[in-house]
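Below, in structure tokens: the form predicted alone, a single chain.
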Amino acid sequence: MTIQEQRPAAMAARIDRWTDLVRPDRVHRTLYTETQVFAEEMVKVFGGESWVYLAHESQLPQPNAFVSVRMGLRPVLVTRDRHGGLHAIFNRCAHRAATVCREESGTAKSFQCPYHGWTFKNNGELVGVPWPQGYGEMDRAEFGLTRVTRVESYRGFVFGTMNADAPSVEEWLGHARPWLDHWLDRAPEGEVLLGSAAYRMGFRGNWKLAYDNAGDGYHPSFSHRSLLEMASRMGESKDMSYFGRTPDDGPMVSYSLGNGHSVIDQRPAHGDEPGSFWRNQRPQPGREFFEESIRAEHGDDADRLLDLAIGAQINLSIFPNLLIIGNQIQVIEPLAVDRTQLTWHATRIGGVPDEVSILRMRTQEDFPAFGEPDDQANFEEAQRGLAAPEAEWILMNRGLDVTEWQSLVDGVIVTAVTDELHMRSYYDEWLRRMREEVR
């Protein structure tokens, strides 16, 4: 047989593989528990052909500003240049692999290695070499930091990919694109911005889980249990109580974007006249007071401002890595197979009150406190439940066959807010990552 024979035939199987693993109601355990697996996502799911959600604009905000991020597991350093231009280098030096900055944030005309000296600038061009004549006639431009193959920001959200030519961040955030716009558009100015800070919490599993749940309109009602119960004392109508009725017989719904993208809509539960988000919040520390010193310095305004201070109500969620949650982003990202990190960070905007933006923080402060921690023990008994090889499948079949559920609008599916469409749809994104070659 020859090579060009072999190769079809090869893919062929690696297609099989993955169809085998992957069927329309069901995966299988061990893309959540094996090593091989985990290893192949991190170059063709978190490298390969994807975007990659790398880092937000304001927290590069001047001149020689750097972030350290992961993408996958490669350590990245974003930088601006001197000119403010953005890139995203692998942290890691050319010379024998020791990451070149240990810092988290800063500012940094250029790196240089603590282990042999070796100094790059922040774009990843090599500069200094010690005692170089020990390398004779050496090329520098060789000898760089390898640099995130493109690097694009779409209004204020920075993208890594390795592949040259992927289509553009706008043509690949699709339809999730407007969703992310009205975000943003909330803001009077048009724009968030990112804390100095951020709210790591980690959890023993798969970063699918964290996907998975993300679009799942299915658990609230039992695995938030308490804090539905602490909301519906308040009122039957106060945030996410919804959810502890029969919440496909109301007017949530989500949506199915493509490319792995979706979003679950909370906004019709709450009603659209001004001031509705606010009236339907839980508690807060300092809210009565807050209220009236608005109300009296913006009297018919104070609606509109107050809705400000409290999430967005929709869960946006962009394949692969990037979540948007209330008025919050959460990252995930993958540490090990069974090991995952999620980062909050909370947002604050332009052209409000102080008063407003002590009430947005103190919104922030509630689910990442009171609901994160539901959702990560169960990835954690999930995690323990995918041991037992007996069990084979996670069923992800909830409205498959419940054609009334599900309507065509603009080229989206929208569905019902439990159906598991968002898991999916994803992995039909999944799929086509992984049968990708690496180029």
Contents of the next structure:
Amino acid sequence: MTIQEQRPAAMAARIDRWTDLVRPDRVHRTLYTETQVFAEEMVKVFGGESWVYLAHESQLPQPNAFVSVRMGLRPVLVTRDRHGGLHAIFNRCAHRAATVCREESGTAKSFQCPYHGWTFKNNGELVGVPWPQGYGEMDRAEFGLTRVTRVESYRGFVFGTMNADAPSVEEWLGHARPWLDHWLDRAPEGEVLLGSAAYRMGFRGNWKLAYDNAGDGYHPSFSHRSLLEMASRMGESKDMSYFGRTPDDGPMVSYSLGNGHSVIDQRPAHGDEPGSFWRNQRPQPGREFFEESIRAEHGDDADRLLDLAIGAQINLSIFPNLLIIGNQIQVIEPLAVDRTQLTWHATRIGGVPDEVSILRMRTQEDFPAFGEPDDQANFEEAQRGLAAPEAEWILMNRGLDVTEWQSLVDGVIVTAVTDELHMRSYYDEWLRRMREEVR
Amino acid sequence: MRLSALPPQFRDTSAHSFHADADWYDELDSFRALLADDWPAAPVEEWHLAQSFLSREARLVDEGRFNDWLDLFAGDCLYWVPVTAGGGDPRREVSHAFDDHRRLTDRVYWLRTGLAYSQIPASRTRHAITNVETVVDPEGRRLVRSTFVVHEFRAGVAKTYAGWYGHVLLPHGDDWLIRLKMVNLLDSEQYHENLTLVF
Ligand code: FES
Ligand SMILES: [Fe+2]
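Following the display of the form predicted alone, present the structure of the form predicted in complex with its partner chain.
Starting with the chain above, the whole complex follows.
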């Protein structure tokens, strides 16, 4: 028996309409195709029961800043009030539902609805309506913008939930927290800044196809063949080529972190010494020149600095919508049962020379151009395949019966990078949310 | 750094990128300023030359002759599709494409691997180019501005992309080489599915 099977199985614990659809080794196609399932997910999985990622604090650099986001399908404004306090309010007028703000980001002390002119403070309070005599005695406190019940930030990452009883973000991040810390602590100033315009990539498929993939170490050597082939144009293939070499028992591992979170650790495929990330990186524009000038200027410290131009070599998935990939923050934004936006935010860091910042931008252009599109093509083709009703199942049984793969380390299961444990684990959390079993 | 000044081991710009230095970024800023200027109407002959060049380039892409298309680019070229309208600051921002000669060679190689699933089936495209303006700058470089509409059909779906091109062309014998091709999509920072087509 594998370690996962030894745990008290949430999915076996209850008999309801999901019992037949989410099995220990497979899930049913209708979870990816039915609009009713999607509508429920948008409420329960995306915020109704537990936390979802909303925004990054660097998108709200000063008091009265706002950024427009989605929480599931809910249009939401994440705002700072005049003291800098964070709020998340529905961008949905309390009167007759029009959005009160149509800008993507900016600065505003208040929002006046363009339809009939109700005006709300940036914390959601109603401050006035035109010709109030039409309402007799109006209790303005009753007619504010709906607030996201709880908003919490962890080191710049802002999460929200409608569940007043959810655990704290720190508790909910749980075993994922040290990984997020590791990713942030790579930056000399301990924080990342968004700032660059994001890639808003879209694909015609269900959002879970993206989350399935995020913890999947089985696909790279195949789905990314074009990238690997291109990388060998000038001889030795670099970068992700190690995925193609015996990935089952190679040095990389994947961890199931609980609450639907997981991480793939690619670092063991690199050396430990400073400069090993840099050496393994396929060359990007300006590499030779900027490397030479960084080495000339910074001597022994150059390897450390050059590594900061390269991704962290971990893929951290925080259920349901936050993916840390390389140096980038990717947000899964479902639009419809068969349409999804994947927003990729490149990150900057302070405390490094300009040359490193330039290289860091060039590095972050590589995978979105030559890697991700092939995955998204496969997601779209999976969605097409899912249209066949008689072929009912999506398998997630890789590694399920391989007892020697999994072991328990500090309370989390570690396993082969090609184990589909990531999917099996997050479906536990998916079920908890859909069954409204979260505290 | 000028290509003629490159150390010998870095001369092959399809394999090395030593020239893409701080000056190269600064020159990019100056090109953008030039492309933002108002220009006088070009003499018919020049206008015709510019238009013909763009049509030829577009045809090579539409016919999938990517190696021939690549041959149109200079060693210190940039094929640039910004995300931020107007380009932003590429030193601090990412682009859809920011291809020096090596990365552009990679892109063409990638398209031709037959393994890029995002291009199986391949995009069928047709580029329509209008509103051509051109001027030659004091250094003899031909600047061209134009409006494009790219129709794409792939995997059962027809899509349309619109925007404007900025070209900086260098004289090369009787012909020109592309020093800069800037592709300004109307909706560069918005939702896009599969931008692996060539603009
Ligand atoms: S809908 Fe906003 S004021 Fe009427
Ligand atoms: Fe992938």
